[in-house]
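Next up is one chain by itself, shown in C-alpha coordinates, the form predicted alone.
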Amino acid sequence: MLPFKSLTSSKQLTPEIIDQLFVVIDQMAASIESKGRIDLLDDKVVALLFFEPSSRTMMSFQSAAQRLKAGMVFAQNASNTSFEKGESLEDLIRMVEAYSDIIVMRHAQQGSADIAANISKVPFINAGDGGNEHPTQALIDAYTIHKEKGRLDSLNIVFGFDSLQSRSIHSLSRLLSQYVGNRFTFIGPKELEPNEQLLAELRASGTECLIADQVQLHDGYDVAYVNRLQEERFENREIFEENRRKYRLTKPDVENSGCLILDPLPRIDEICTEVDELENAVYFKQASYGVPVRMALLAMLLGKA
(Lines of atoms letter the chains of each structure in order from A and count residues from 1; the text may use other names and numbers.)
(Lines give C-alpha, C1' and ligand atoms only; values in the text may rest on other atoms or scores of the structure.)
Protein backbone atom coordinates (compact mmCIF):
# COMPACT_ATOMS: atom_id res chain seq x y z
CA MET A 1 0.00 0.00 0.00
CA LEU A 2 1.06 3.57 -0.63
CA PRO A 3 0.23 6.45 1.74
CA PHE A 4 -1.68 8.31 -0.99
CA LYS A 5 -4.65 7.39 -3.18
CA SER A 6 -3.37 9.11 -6.32
CA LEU A 7 0.02 10.04 -7.78
CA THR A 8 0.16 13.47 -9.42
CA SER A 9 3.64 14.77 -8.49
CA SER A 10 7.09 13.32 -7.92
CA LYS A 11 7.20 15.31 -4.68
CA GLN A 12 5.00 12.56 -3.24
CA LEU A 13 7.78 10.03 -3.87
CA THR A 14 9.84 10.41 -0.72
CA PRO A 15 12.99 8.34 -0.15
CA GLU A 16 11.08 6.03 2.21
CA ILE A 17 8.32 5.42 -0.33
CA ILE A 18 10.86 4.92 -3.11
CA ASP A 19 12.63 2.25 -1.03
CA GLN A 20 9.31 0.38 -0.76
CA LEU A 21 8.58 0.82 -4.45
CA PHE A 22 12.01 -0.45 -5.50
CA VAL A 23 11.39 -3.72 -3.65
CA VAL A 24 8.09 -4.23 -5.48
CA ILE A 25 9.57 -3.14 -8.83
CA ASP A 26 12.29 -5.77 -8.43
CA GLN A 27 9.58 -8.36 -7.72
CA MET A 28 7.64 -7.30 -10.81
CA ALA A 29 10.77 -7.50 -12.97
CA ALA A 30 11.42 -11.01 -11.63
CA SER A 31 7.84 -12.04 -12.38
CA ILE A 32 8.21 -10.86 -15.99
CA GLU A 33 11.40 -12.87 -16.30
CA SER A 34 9.99 -16.06 -14.77
CA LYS A 35 6.28 -16.04 -15.70
CA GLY A 36 5.58 -13.28 -18.18
CA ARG A 37 2.14 -12.56 -16.71
CA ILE A 38 0.64 -12.86 -13.24
CA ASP A 39 -2.99 -12.64 -12.15
CA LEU A 40 -2.52 -9.96 -9.49
CA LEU A 41 -5.09 -7.58 -11.03
CA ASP A 42 -7.35 -10.04 -12.83
CA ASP A 43 -10.33 -8.58 -10.96
CA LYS A 44 -9.52 -4.94 -11.85
CA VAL A 45 -10.02 -2.62 -14.82
CA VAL A 46 -7.47 0.06 -15.74
CA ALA A 47 -8.60 3.16 -17.64
CA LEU A 48 -5.94 4.67 -19.93
CA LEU A 49 -6.77 8.20 -21.09
CA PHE A 50 -4.15 9.67 -23.43
CA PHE A 51 -5.15 13.05 -24.80
CA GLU A 52 -1.61 14.01 -25.81
CA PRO A 53 0.79 11.98 -28.04
CA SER A 54 2.61 9.12 -26.30
CA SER A 55 4.50 5.97 -27.21
CA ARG A 56 6.56 4.62 -24.29
CA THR A 57 4.25 5.79 -21.50
CA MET A 58 1.10 4.57 -23.20
CA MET A 59 2.50 1.22 -24.32
CA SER A 60 4.29 0.46 -21.06
CA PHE A 61 1.11 1.13 -19.07
CA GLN A 62 -0.75 -1.16 -21.48
CA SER A 63 1.90 -3.82 -21.07
CA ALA A 64 1.94 -3.39 -17.29
CA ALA A 65 -1.84 -3.83 -17.08
CA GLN A 66 -1.77 -6.84 -19.38
CA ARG A 67 1.10 -8.50 -17.49
CA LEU A 68 -1.00 -8.13 -14.33
CA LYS A 69 -4.01 -9.57 -16.25
CA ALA A 70 -6.12 -6.47 -15.66
CA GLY A 71 -8.90 -5.47 -18.00
CA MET A 72 -8.54 -2.14 -19.81
CA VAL A 73 -10.66 0.67 -21.18
CA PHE A 74 -8.87 3.10 -23.43
CA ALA A 75 -9.28 6.58 -24.93
CA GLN A 76 -6.69 8.21 -27.17
CA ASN A 77 -6.79 11.69 -28.71
CA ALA A 78 -9.27 14.23 -27.39
CA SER A 79 -10.94 14.48 -30.81
CA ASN A 80 -12.17 10.90 -30.41
CA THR A 81 -13.93 11.65 -27.11
CA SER A 82 -16.72 13.91 -25.90
CA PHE A 83 -14.10 16.60 -25.24
CA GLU A 84 -14.74 17.38 -28.90
CA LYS A 85 -18.36 18.15 -27.94
CA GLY A 86 -17.34 20.41 -25.07
CA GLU A 87 -17.50 17.96 -22.15
CA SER A 88 -15.54 19.11 -19.10
CA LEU A 89 -12.60 17.20 -17.63
CA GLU A 90 -14.51 16.89 -14.36
CA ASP A 91 -17.48 15.21 -16.06
CA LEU A 92 -15.19 12.91 -18.01
CA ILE A 93 -13.47 11.68 -14.84
CA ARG A 94 -16.83 11.12 -13.10
CA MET A 95 -17.85 8.98 -16.05
CA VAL A 96 -14.62 6.98 -16.35
CA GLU A 97 -14.45 6.19 -12.63
CA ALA A 98 -17.70 4.27 -13.09
CA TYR A 99 -16.02 2.09 -15.73
CA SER A 100 -12.72 1.34 -13.99
CA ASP A 101 -10.81 0.77 -10.76
CA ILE A 102 -7.90 3.12 -11.51
CA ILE A 103 -7.37 5.95 -14.02
CA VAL A 104 -4.15 6.82 -15.84
CA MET A 105 -4.26 10.10 -17.76
CA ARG A 106 -2.05 12.22 -19.99
CA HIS A 107 -3.40 15.67 -20.76
CA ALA A 108 -1.95 18.79 -22.40
CA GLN A 109 -3.23 21.16 -19.71
CA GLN A 110 -0.83 21.96 -16.87
CA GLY A 111 -2.57 21.20 -13.59
CA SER A 112 -5.13 18.86 -15.16
CA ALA A 113 -3.82 15.95 -13.09
CA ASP A 114 -4.66 17.69 -9.82
CA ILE A 115 -8.14 18.52 -11.10
CA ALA A 116 -8.75 14.91 -12.10
CA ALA A 117 -7.29 13.40 -8.93
CA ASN A 118 -9.41 15.67 -6.74
CA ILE A 119 -12.57 14.61 -8.59
CA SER A 120 -11.86 10.90 -8.96
CA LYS A 121 -13.20 8.42 -6.43
CA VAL A 122 -10.78 5.77 -7.71
CA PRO A 123 -6.96 6.01 -7.68
CA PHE A 124 -5.47 8.28 -10.33
CA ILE A 125 -2.00 8.38 -11.94
CA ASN A 126 -0.61 11.41 -13.74
CA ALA A 127 1.00 10.23 -16.99
CA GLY A 128 2.01 13.81 -17.87
CA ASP A 129 0.12 17.09 -17.54
CA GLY A 130 1.43 19.52 -20.12
CA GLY A 131 4.86 20.90 -19.28
CA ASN A 132 4.29 20.43 -15.56
CA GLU A 133 5.07 16.94 -14.21
CA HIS A 134 5.60 13.30 -15.19
CA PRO A 135 6.04 11.44 -11.88
CA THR A 136 6.03 7.88 -13.22
CA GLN A 137 8.87 8.81 -15.60
CA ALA A 138 10.81 10.24 -12.66
CA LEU A 139 10.40 6.93 -10.82
CA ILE A 140 11.72 5.05 -13.87
CA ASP A 141 14.66 7.45 -14.05
CA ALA A 142 15.45 7.10 -10.34
CA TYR A 143 15.21 3.31 -10.56
CA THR A 144 17.64 3.34 -13.51
CA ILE A 145 20.15 5.51 -11.64
CA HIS A 146 19.85 3.29 -8.56
CA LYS A 147 20.43 0.13 -10.63
CA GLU A 148 23.46 1.62 -12.38
CA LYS A 149 25.02 3.77 -9.64
CA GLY A 150 23.76 2.05 -6.50
CA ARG A 151 22.57 5.30 -4.90
CA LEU A 152 20.39 8.36 -5.33
CA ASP A 153 22.37 10.72 -3.10
CA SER A 154 25.68 12.57 -3.51
CA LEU A 155 25.29 12.75 -7.27
CA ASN A 156 26.63 15.42 -9.62
CA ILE A 157 23.88 15.66 -12.25
CA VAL A 158 23.56 17.56 -15.52
CA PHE A 159 20.06 18.35 -16.83
CA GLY A 160 19.60 19.47 -20.43
CA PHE A 161 18.54 20.84 -22.76
CA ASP A 162 15.05 22.28 -22.19
CA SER A 163 14.76 22.63 -18.43
CA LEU A 164 12.03 25.25 -18.80
CA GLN A 165 9.49 23.06 -20.59
CA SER A 166 10.49 19.44 -19.93
CA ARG A 167 8.09 17.85 -17.45
CA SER A 168 10.51 14.92 -17.11
CA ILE A 169 13.29 17.24 -15.93
CA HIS A 170 10.89 18.98 -13.54
CA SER A 171 9.78 15.70 -11.98
CA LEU A 172 13.20 14.03 -11.69
CA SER A 173 14.86 17.11 -10.22
CA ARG A 174 12.08 17.37 -7.63
CA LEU A 175 12.42 13.71 -6.73
CA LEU A 176 16.22 13.76 -6.44
CA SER A 177 16.20 17.02 -4.46
CA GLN A 178 14.87 14.98 -1.54
CA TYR A 179 18.23 13.15 -1.31
CA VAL A 180 21.24 14.69 0.43
CA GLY A 181 24.36 15.85 -1.33
CA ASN A 182 23.02 16.09 -4.86
CA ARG A 183 24.21 18.89 -7.15
CA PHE A 184 22.29 19.95 -10.27
CA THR A 185 23.68 21.80 -13.30
CA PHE A 186 21.07 22.91 -15.85
CA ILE A 187 22.49 23.43 -19.33
CA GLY A 188 20.93 24.81 -22.49
CA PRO A 189 20.08 28.12 -24.13
CA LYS A 190 19.29 31.01 -21.82
CA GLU A 191 15.71 31.13 -23.06
CA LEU A 192 15.17 27.55 -21.78
CA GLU A 193 16.66 27.83 -18.31
CA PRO A 194 14.47 26.48 -15.48
CA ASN A 195 12.07 29.02 -14.06
CA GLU A 196 12.79 30.74 -10.77
CA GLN A 197 9.95 28.96 -8.99
CA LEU A 198 11.49 25.54 -9.65
CA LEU A 199 15.00 26.73 -8.76
CA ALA A 200 13.76 28.24 -5.50
CA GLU A 201 11.95 25.01 -4.64
CA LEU A 202 15.03 22.88 -5.32
CA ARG A 203 17.39 25.20 -3.45
CA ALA A 204 15.02 25.33 -0.47
CA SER A 205 15.50 21.57 -0.16
CA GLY A 206 19.26 22.13 0.21
CA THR A 207 20.18 21.14 -3.35
CA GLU A 208 22.90 23.18 -5.06
CA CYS A 209 21.66 24.38 -8.47
CA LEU A 210 23.87 25.87 -11.16
CA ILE A 211 23.08 27.26 -14.62
CA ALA A 212 25.50 26.83 -17.54
CA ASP A 213 25.50 27.10 -21.33
CA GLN A 214 27.64 23.95 -21.75
CA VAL A 215 29.68 21.57 -19.57
CA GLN A 216 32.36 18.92 -20.11
CA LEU A 217 30.94 15.58 -18.99
CA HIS A 218 34.47 14.28 -18.30
CA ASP A 219 34.71 16.77 -15.41
CA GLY A 220 33.37 14.46 -12.70
CA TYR A 221 29.67 14.31 -13.54
CA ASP A 222 27.77 11.17 -12.48
CA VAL A 223 24.62 11.50 -14.59
CA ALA A 224 23.63 13.44 -17.70
CA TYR A 225 19.86 13.55 -18.07
CA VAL A 226 19.00 15.05 -21.45
CA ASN A 227 15.67 15.57 -23.12
CA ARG A 228 14.69 16.88 -26.55
CA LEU A 229 13.70 20.49 -26.99
CA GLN A 230 9.93 20.39 -26.47
CA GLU A 231 8.94 21.45 -29.97
CA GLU A 232 5.20 21.42 -29.29
CA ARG A 233 5.53 23.91 -26.42
CA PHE A 234 7.45 26.69 -28.21
CA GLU A 235 5.55 29.92 -28.78
CA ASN A 236 8.60 31.36 -30.57
CA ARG A 237 9.56 28.90 -33.32
CA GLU A 238 12.84 30.73 -33.98
CA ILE A 239 14.23 29.72 -30.57
CA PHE A 240 13.51 26.06 -31.33
CA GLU A 241 15.08 26.10 -34.80
CA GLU A 242 18.13 28.02 -33.60
CA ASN A 243 18.94 25.55 -30.82
CA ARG A 244 17.57 22.15 -31.83
CA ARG A 245 20.94 20.91 -33.18
CA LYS A 246 23.21 23.16 -31.17
CA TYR A 247 22.75 21.14 -28.00
CA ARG A 248 23.49 17.44 -28.51
CA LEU A 249 25.73 14.74 -27.06
CA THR A 250 28.30 13.13 -29.34
CA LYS A 251 30.46 10.08 -28.76
CA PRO A 252 33.58 12.13 -27.83
CA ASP A 253 31.46 14.07 -25.33
CA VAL A 254 30.58 10.99 -23.29
CA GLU A 255 33.01 8.17 -24.11
CA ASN A 256 35.17 7.14 -21.11
CA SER A 257 33.53 9.87 -19.03
CA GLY A 258 32.01 7.55 -16.42
CA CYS A 259 28.88 9.68 -16.76
CA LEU A 260 25.60 7.78 -17.04
CA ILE A 261 23.56 9.00 -20.05
CA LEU A 262 19.79 9.02 -19.59
CA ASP A 263 17.00 10.30 -21.82
CA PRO A 264 13.26 9.82 -21.26
CA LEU A 265 12.88 9.67 -25.07
CA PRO A 266 11.83 10.13 -27.80
CA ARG A 267 15.32 10.99 -29.01
CA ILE A 268 15.20 13.68 -31.70
CA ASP A 269 18.39 15.74 -31.94
CA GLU A 270 19.80 15.63 -28.40
CA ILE A 271 21.94 12.44 -28.64
CA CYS A 272 23.84 11.25 -31.70
CA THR A 273 23.13 7.61 -32.60
CA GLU A 274 26.86 6.81 -32.32
CA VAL A 275 26.47 7.17 -28.54
CA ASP A 276 24.11 4.16 -28.43
CA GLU A 277 26.95 1.61 -28.48
CA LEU A 278 28.57 2.95 -25.30
CA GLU A 279 28.08 1.12 -21.99
CA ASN A 280 27.17 4.31 -20.15
CA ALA A 281 24.33 5.04 -22.62
CA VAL A 282 21.42 3.37 -20.83
CA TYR A 283 18.35 5.15 -22.21
CA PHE A 284 16.91 2.08 -23.92
CA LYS A 285 17.38 0.02 -20.76
CA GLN A 286 15.80 2.94 -18.90
CA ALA A 287 12.75 2.72 -21.20
CA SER A 288 12.45 -1.03 -20.60
CA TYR A 289 12.07 -0.43 -16.86
CA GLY A 290 8.80 1.36 -17.58
CA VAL A 291 6.84 -1.91 -17.46
CA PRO A 292 7.88 -3.23 -14.00
CA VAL A 293 7.79 0.30 -12.55
CA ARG A 294 4.23 0.86 -13.74
CA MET A 295 3.20 -2.65 -12.73
CA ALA A 296 4.36 -1.84 -9.20
CA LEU A 297 2.46 1.45 -9.10
CA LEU A 298 -0.77 -0.07 -10.41
CA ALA A 299 -0.59 -2.95 -7.92
CA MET A 300 0.33 -0.81 -4.91
CA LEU A 301 -2.27 1.91 -5.58
CA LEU A 302 -4.89 -0.83 -5.81
CA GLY A 303 -3.70 -2.42 -2.56
CA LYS A 304 -2.52 -5.60 -4.24
CA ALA A 305 1.22 -5.52 -3.43
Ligand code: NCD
Contents of the next structure:
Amino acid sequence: MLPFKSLTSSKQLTPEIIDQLFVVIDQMAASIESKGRIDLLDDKVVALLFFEPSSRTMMSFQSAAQRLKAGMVFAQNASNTSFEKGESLEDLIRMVEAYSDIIVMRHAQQGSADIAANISKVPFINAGDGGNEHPTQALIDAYTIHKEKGRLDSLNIVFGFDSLQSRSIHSLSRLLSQYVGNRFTFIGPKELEPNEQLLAELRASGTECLIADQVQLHDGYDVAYVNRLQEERFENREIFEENRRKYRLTKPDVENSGCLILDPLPRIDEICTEVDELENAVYFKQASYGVPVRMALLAMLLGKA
Ligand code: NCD
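Please give the corresponding structure for the form predicted together with the named molecule, as opposed to the form predicted alone shown earlier.
Now the full complex is given, and it begins with the chain already shown.
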Protein backbone atom coordinates (compact mmCIF):
# COMPACT_ATOMS: atom_id res chain seq x y z
CA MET A 1 0.00 0.00 0.00
CA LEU A 2 1.18 3.52 -0.74
CA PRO A 3 0.99 6.10 2.07
CA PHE A 4 -0.76 8.64 -0.19
CA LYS A 5 -3.99 8.71 -2.17
CA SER A 6 -2.70 10.74 -5.09
CA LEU A 7 0.66 11.24 -6.81
CA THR A 8 1.38 14.85 -7.78
CA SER A 9 5.11 15.28 -7.09
CA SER A 10 8.17 13.05 -7.18
CA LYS A 11 8.96 14.35 -3.67
CA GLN A 12 6.43 11.74 -2.54
CA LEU A 13 8.60 8.99 -4.06
CA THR A 14 10.96 8.36 -1.16
CA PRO A 15 13.61 5.61 -1.28
CA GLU A 16 11.40 3.31 0.86
CA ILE A 17 8.41 3.77 -1.44
CA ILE A 18 10.60 3.35 -4.52
CA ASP A 19 11.81 -0.01 -3.13
CA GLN A 20 8.21 -1.18 -2.76
CA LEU A 21 7.25 0.10 -6.19
CA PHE A 22 10.22 -1.60 -7.88
CA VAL A 23 9.06 -4.98 -6.52
CA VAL A 24 5.58 -4.45 -7.98
CA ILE A 25 6.97 -3.09 -11.28
CA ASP A 26 9.08 -6.27 -11.65
CA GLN A 27 5.96 -8.36 -11.00
CA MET A 28 4.01 -6.40 -13.62
CA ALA A 29 6.83 -6.81 -16.15
CA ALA A 30 6.87 -10.57 -15.47
CA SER A 31 3.11 -10.83 -15.89
CA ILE A 32 3.24 -8.94 -19.21
CA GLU A 33 5.88 -11.41 -20.32
CA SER A 34 4.02 -14.53 -19.21
CA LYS A 35 0.32 -13.68 -19.63
CA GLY A 36 0.03 -10.37 -21.45
CA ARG A 37 -2.93 -9.24 -19.35
CA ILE A 38 -4.00 -9.75 -15.72
CA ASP A 39 -7.40 -9.03 -14.26
CA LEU A 40 -6.37 -6.96 -11.22
CA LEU A 41 -8.51 -3.95 -12.18
CA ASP A 42 -11.39 -5.59 -14.04
CA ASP A 43 -13.86 -3.82 -11.70
CA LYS A 44 -12.28 -0.38 -12.18
CA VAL A 45 -12.49 2.51 -14.62
CA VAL A 46 -9.49 4.75 -15.31
CA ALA A 47 -10.08 8.33 -16.52
CA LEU A 48 -7.39 9.64 -18.86
CA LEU A 49 -7.52 13.43 -19.26
CA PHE A 50 -4.86 14.76 -21.62
CA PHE A 51 -5.13 18.50 -22.20
CA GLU A 52 -1.58 18.81 -23.58
CA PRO A 53 0.01 16.74 -26.37
CA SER A 54 1.24 13.29 -25.37
CA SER A 55 2.29 10.10 -27.12
CA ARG A 56 4.24 7.90 -24.71
CA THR A 57 2.56 8.92 -21.48
CA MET A 58 -0.95 8.58 -22.83
CA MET A 59 -0.36 5.35 -24.73
CA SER A 60 1.53 3.67 -21.92
CA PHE A 61 -1.22 4.57 -19.43
CA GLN A 62 -3.77 3.17 -21.91
CA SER A 63 -1.71 0.03 -22.38
CA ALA A 64 -1.23 -0.31 -18.61
CA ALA A 65 -4.99 0.01 -17.99
CA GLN A 66 -5.72 -2.49 -20.79
CA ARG A 67 -3.22 -5.00 -19.45
CA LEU A 68 -4.88 -4.73 -16.02
CA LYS A 69 -8.29 -5.18 -17.71
CA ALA A 70 -9.63 -1.85 -16.45
CA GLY A 71 -12.22 0.13 -18.37
CA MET A 72 -11.28 3.63 -19.56
CA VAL A 73 -12.89 7.00 -20.18
CA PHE A 74 -11.05 9.72 -22.08
CA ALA A 75 -10.90 13.46 -22.55
CA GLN A 76 -8.29 14.81 -24.87
CA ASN A 77 -7.33 18.22 -26.03
CA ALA A 78 -8.89 21.06 -24.01
CA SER A 79 -10.77 22.31 -27.07
CA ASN A 80 -12.85 19.10 -27.16
CA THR A 81 -14.06 19.48 -23.59
CA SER A 82 -16.18 21.92 -21.62
CA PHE A 83 -13.01 23.89 -20.80
CA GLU A 84 -13.71 25.55 -24.13
CA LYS A 85 -17.06 26.67 -22.71
CA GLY A 86 -15.35 28.06 -19.62
CA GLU A 87 -15.85 25.17 -17.19
CA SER A 88 -13.42 25.23 -14.26
CA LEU A 89 -10.91 22.48 -13.53
CA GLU A 90 -12.62 21.97 -10.17
CA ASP A 91 -15.99 21.26 -11.79
CA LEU A 92 -14.42 18.99 -14.37
CA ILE A 93 -12.80 16.87 -11.65
CA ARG A 94 -16.06 16.66 -9.63
CA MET A 95 -17.70 15.25 -12.72
CA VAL A 96 -14.93 12.86 -13.78
CA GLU A 97 -14.66 11.35 -10.29
CA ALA A 98 -18.25 10.19 -10.68
CA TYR A 99 -17.32 8.42 -13.92
CA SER A 100 -14.14 6.69 -12.80
CA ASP A 101 -12.16 5.14 -9.93
CA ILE A 102 -8.87 6.94 -10.62
CA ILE A 103 -7.98 10.05 -12.61
CA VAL A 104 -4.81 10.57 -14.66
CA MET A 105 -4.38 14.12 -15.93
CA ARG A 106 -1.93 16.13 -18.05
CA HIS A 107 -2.63 19.85 -18.04
CA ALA A 108 -0.73 22.91 -19.27
CA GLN A 109 -1.15 24.84 -16.03
CA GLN A 110 1.56 24.54 -13.42
CA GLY A 111 -0.06 23.58 -10.10
CA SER A 112 -3.19 22.14 -11.74
CA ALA A 113 -2.30 18.69 -10.37
CA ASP A 114 -2.46 19.89 -6.77
CA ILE A 115 -5.79 21.60 -7.38
CA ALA A 116 -7.24 18.44 -8.96
CA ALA A 117 -5.80 16.09 -6.33
CA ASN A 118 -7.21 18.22 -3.50
CA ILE A 119 -10.68 18.23 -5.00
CA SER A 120 -10.86 14.65 -6.23
CA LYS A 121 -12.49 12.00 -4.06
CA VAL A 122 -10.80 9.28 -6.13
CA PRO A 123 -7.00 8.82 -6.45
CA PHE A 124 -5.33 11.23 -8.84
CA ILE A 125 -2.09 10.89 -10.85
CA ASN A 126 -0.21 13.87 -12.29
CA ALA A 127 0.84 13.03 -15.86
CA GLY A 128 2.53 16.44 -16.25
CA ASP A 129 1.37 19.86 -15.03
CA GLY A 130 2.86 22.54 -17.25
CA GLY A 131 6.57 23.03 -16.66
CA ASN A 132 6.30 21.85 -13.06
CA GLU A 133 6.38 18.09 -12.43
CA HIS A 134 6.05 14.71 -14.14
CA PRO A 135 6.40 12.18 -11.30
CA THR A 136 5.45 9.02 -13.22
CA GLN A 137 8.19 9.81 -15.76
CA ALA A 138 10.66 10.19 -12.87
CA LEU A 139 9.69 6.73 -11.64
CA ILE A 140 10.33 5.28 -15.12
CA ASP A 141 13.69 7.08 -15.22
CA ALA A 142 14.70 5.87 -11.76
CA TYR A 143 13.67 2.31 -12.64
CA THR A 144 15.80 2.48 -15.79
CA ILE A 145 18.85 3.78 -13.94
CA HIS A 146 18.42 1.14 -11.25
CA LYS A 147 18.18 -1.63 -13.86
CA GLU A 148 21.30 -0.44 -15.66
CA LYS A 149 23.49 0.76 -12.79
CA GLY A 150 22.12 -1.28 -9.87
CA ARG A 151 21.79 1.76 -7.62
CA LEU A 152 20.24 5.21 -7.29
CA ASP A 153 22.84 6.70 -4.94
CA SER A 154 26.43 7.91 -5.40
CA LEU A 155 25.83 8.81 -9.05
CA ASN A 156 27.46 11.60 -11.02
CA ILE A 157 24.58 12.88 -13.16
CA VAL A 158 24.30 15.45 -15.94
CA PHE A 159 20.95 17.10 -16.66
CA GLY A 160 20.39 19.09 -19.87
CA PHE A 161 19.47 21.05 -21.81
CA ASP A 162 16.42 22.95 -20.52
CA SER A 163 16.52 22.51 -16.76
CA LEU A 164 14.40 25.62 -16.32
CA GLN A 165 11.32 24.31 -18.11
CA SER A 166 11.62 20.52 -18.31
CA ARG A 167 9.20 18.99 -15.82
CA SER A 168 10.93 15.65 -16.38
CA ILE A 169 14.24 17.10 -15.16
CA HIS A 170 12.50 18.74 -12.18
CA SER A 171 10.86 15.49 -11.11
CA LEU A 172 13.85 13.20 -11.62
CA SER A 173 16.26 15.56 -9.83
CA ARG A 174 13.83 15.82 -6.90
CA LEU A 175 13.51 12.04 -6.73
CA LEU A 176 17.26 11.40 -6.90
CA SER A 177 18.07 14.15 -4.40
CA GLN A 178 16.54 11.88 -1.76
CA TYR A 179 19.42 9.40 -2.20
CA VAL A 180 22.85 10.00 -0.66
CA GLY A 181 26.00 10.89 -2.55
CA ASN A 182 24.51 11.98 -5.88
CA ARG A 183 26.06 14.93 -7.69
CA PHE A 184 24.12 16.90 -10.30
CA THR A 185 25.59 19.04 -13.09
CA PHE A 186 23.01 21.06 -15.03
CA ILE A 187 24.23 21.89 -18.52
CA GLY A 188 22.79 24.07 -21.26
CA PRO A 189 22.32 27.74 -22.08
CA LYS A 190 22.56 30.25 -19.25
CA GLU A 191 18.93 31.30 -19.77
CA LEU A 192 17.73 27.72 -19.17
CA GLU A 193 19.49 26.97 -15.89
CA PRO A 194 17.30 25.53 -13.15
CA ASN A 195 15.56 28.18 -11.10
CA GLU A 196 16.88 29.22 -7.69
CA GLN A 197 14.02 27.58 -5.86
CA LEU A 198 14.72 24.14 -7.30
CA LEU A 199 18.47 24.52 -6.73
CA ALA A 200 17.91 25.56 -3.12
CA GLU A 201 15.59 22.61 -2.58
CA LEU A 202 18.06 20.10 -4.06
CA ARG A 203 21.00 21.56 -2.14
CA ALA A 204 18.99 21.53 1.10
CA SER A 205 18.66 17.76 0.67
CA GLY A 206 22.48 17.54 0.66
CA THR A 207 22.90 17.05 -3.09
CA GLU A 208 25.84 18.83 -4.68
CA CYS A 209 24.57 20.88 -7.65
CA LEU A 210 26.82 22.41 -10.29
CA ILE A 211 26.03 24.52 -13.34
CA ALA A 212 28.02 24.37 -16.59
CA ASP A 213 27.57 25.20 -20.24
CA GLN A 214 28.84 21.84 -21.52
CA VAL A 215 30.76 18.89 -20.03
CA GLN A 216 32.75 15.92 -21.39
CA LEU A 217 30.76 12.77 -20.65
CA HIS A 218 34.07 10.87 -20.60
CA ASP A 219 35.04 12.71 -17.40
CA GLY A 220 33.47 10.17 -15.05
CA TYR A 221 29.76 10.84 -15.50
CA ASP A 222 27.43 7.90 -14.78
CA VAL A 223 24.20 9.20 -16.31
CA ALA A 224 23.27 11.97 -18.76
CA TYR A 225 19.57 12.82 -18.65
CA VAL A 226 18.76 15.04 -21.61
CA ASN A 227 15.47 16.52 -22.73
CA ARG A 228 14.56 18.73 -25.70
CA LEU A 229 14.27 22.48 -25.24
CA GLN A 230 10.62 22.87 -24.25
CA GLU A 231 9.59 24.88 -27.30
CA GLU A 232 5.98 25.41 -26.21
CA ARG A 233 7.02 27.01 -22.91
CA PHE A 234 9.32 29.79 -24.19
CA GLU A 235 8.13 33.31 -23.56
CA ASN A 236 10.99 34.61 -25.68
CA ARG A 237 11.11 32.60 -28.91
CA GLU A 238 14.54 34.03 -29.79
CA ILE A 239 16.16 32.15 -26.93
CA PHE A 240 14.73 28.92 -28.30
CA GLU A 241 15.87 29.61 -31.86
CA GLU A 242 19.37 30.64 -30.74
CA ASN A 243 19.97 27.50 -28.73
CA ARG A 244 17.97 24.70 -30.29
CA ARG A 245 20.80 23.10 -32.27
CA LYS A 246 23.70 24.18 -30.09
CA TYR A 247 23.23 21.51 -27.49
CA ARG A 248 23.26 18.02 -28.96
CA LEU A 249 24.91 14.72 -28.01
CA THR A 250 26.91 13.19 -30.85
CA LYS A 251 28.38 9.71 -31.21
CA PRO A 252 31.93 10.80 -30.19
CA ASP A 253 30.46 12.51 -27.10
CA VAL A 254 28.84 9.28 -25.96
CA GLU A 255 30.87 6.34 -27.34
CA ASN A 256 33.12 4.61 -24.77
CA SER A 257 32.17 7.17 -22.12
CA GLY A 258 30.51 4.58 -19.88
CA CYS A 259 27.82 7.21 -19.34
CA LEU A 260 24.23 6.02 -19.60
CA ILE A 261 22.10 8.24 -21.88
CA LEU A 262 18.47 8.77 -20.92
CA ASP A 263 15.82 10.99 -22.51
CA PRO A 264 12.11 11.06 -21.61
CA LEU A 265 11.50 11.66 -25.36
CA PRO A 266 10.32 12.98 -27.77
CA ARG A 267 13.83 13.44 -29.16
CA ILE A 268 14.05 16.60 -31.24
CA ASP A 269 17.52 18.12 -31.52
CA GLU A 270 19.20 16.97 -28.32
CA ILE A 271 20.60 13.58 -29.45
CA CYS A 272 21.93 12.63 -32.91
CA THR A 273 20.31 9.49 -34.29
CA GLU A 274 23.78 7.94 -34.72
CA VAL A 275 23.89 7.64 -30.90
CA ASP A 276 20.93 5.22 -30.94
CA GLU A 277 23.04 2.16 -31.80
CA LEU A 278 25.37 2.59 -28.80
CA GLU A 279 24.72 0.23 -25.92
CA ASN A 280 24.72 3.03 -23.35
CA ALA A 281 21.87 4.79 -25.22
CA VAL A 282 18.89 3.41 -23.29
CA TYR A 283 16.10 5.88 -24.08
CA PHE A 284 13.93 3.47 -26.06
CA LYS A 285 14.28 0.81 -23.39
CA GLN A 286 13.40 3.52 -20.86
CA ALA A 287 10.20 4.31 -22.82
CA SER A 288 9.23 0.61 -22.81
CA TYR A 289 9.25 0.57 -18.99
CA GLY A 290 6.35 3.04 -19.07
CA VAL A 291 3.82 0.22 -19.16
CA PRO A 292 4.88 -1.89 -16.12
CA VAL A 293 5.65 1.29 -14.14
CA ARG A 294 2.18 2.72 -14.78
CA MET A 295 0.53 -0.66 -14.16
CA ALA A 296 2.20 -0.74 -10.74
CA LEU A 297 1.07 2.80 -9.91
CA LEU A 298 -2.53 2.23 -11.01
CA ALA A 299 -2.78 -1.07 -9.11
CA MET A 300 -1.12 0.24 -5.94
CA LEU A 301 -3.12 3.49 -5.79
CA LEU A 302 -6.28 1.40 -6.15
CA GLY A 303 -5.16 -0.89 -3.32
CA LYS A 304 -4.86 -3.93 -5.57
CA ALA A 305 -1.15 -4.73 -5.37
C1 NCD B 1 8.06 14.65 -21.53
C2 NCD B 1 6.96 15.58 -21.11
O3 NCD B 1 5.83 15.52 -21.62
O4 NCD B 1 7.23 16.38 -20.24
N5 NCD B 1 7.61 13.62 -22.36
C6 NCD B 1 7.09 12.48 -21.84
O7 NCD B 1 6.14 12.49 -21.10
N8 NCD B 1 7.71 11.34 -22.15
C9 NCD B 1 9.22 15.36 -22.11
C10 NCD B 1 9.00 16.32 -23.24
O11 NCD B 1 7.88 16.52 -23.72
O12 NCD B 1 9.99 16.89 -23.67
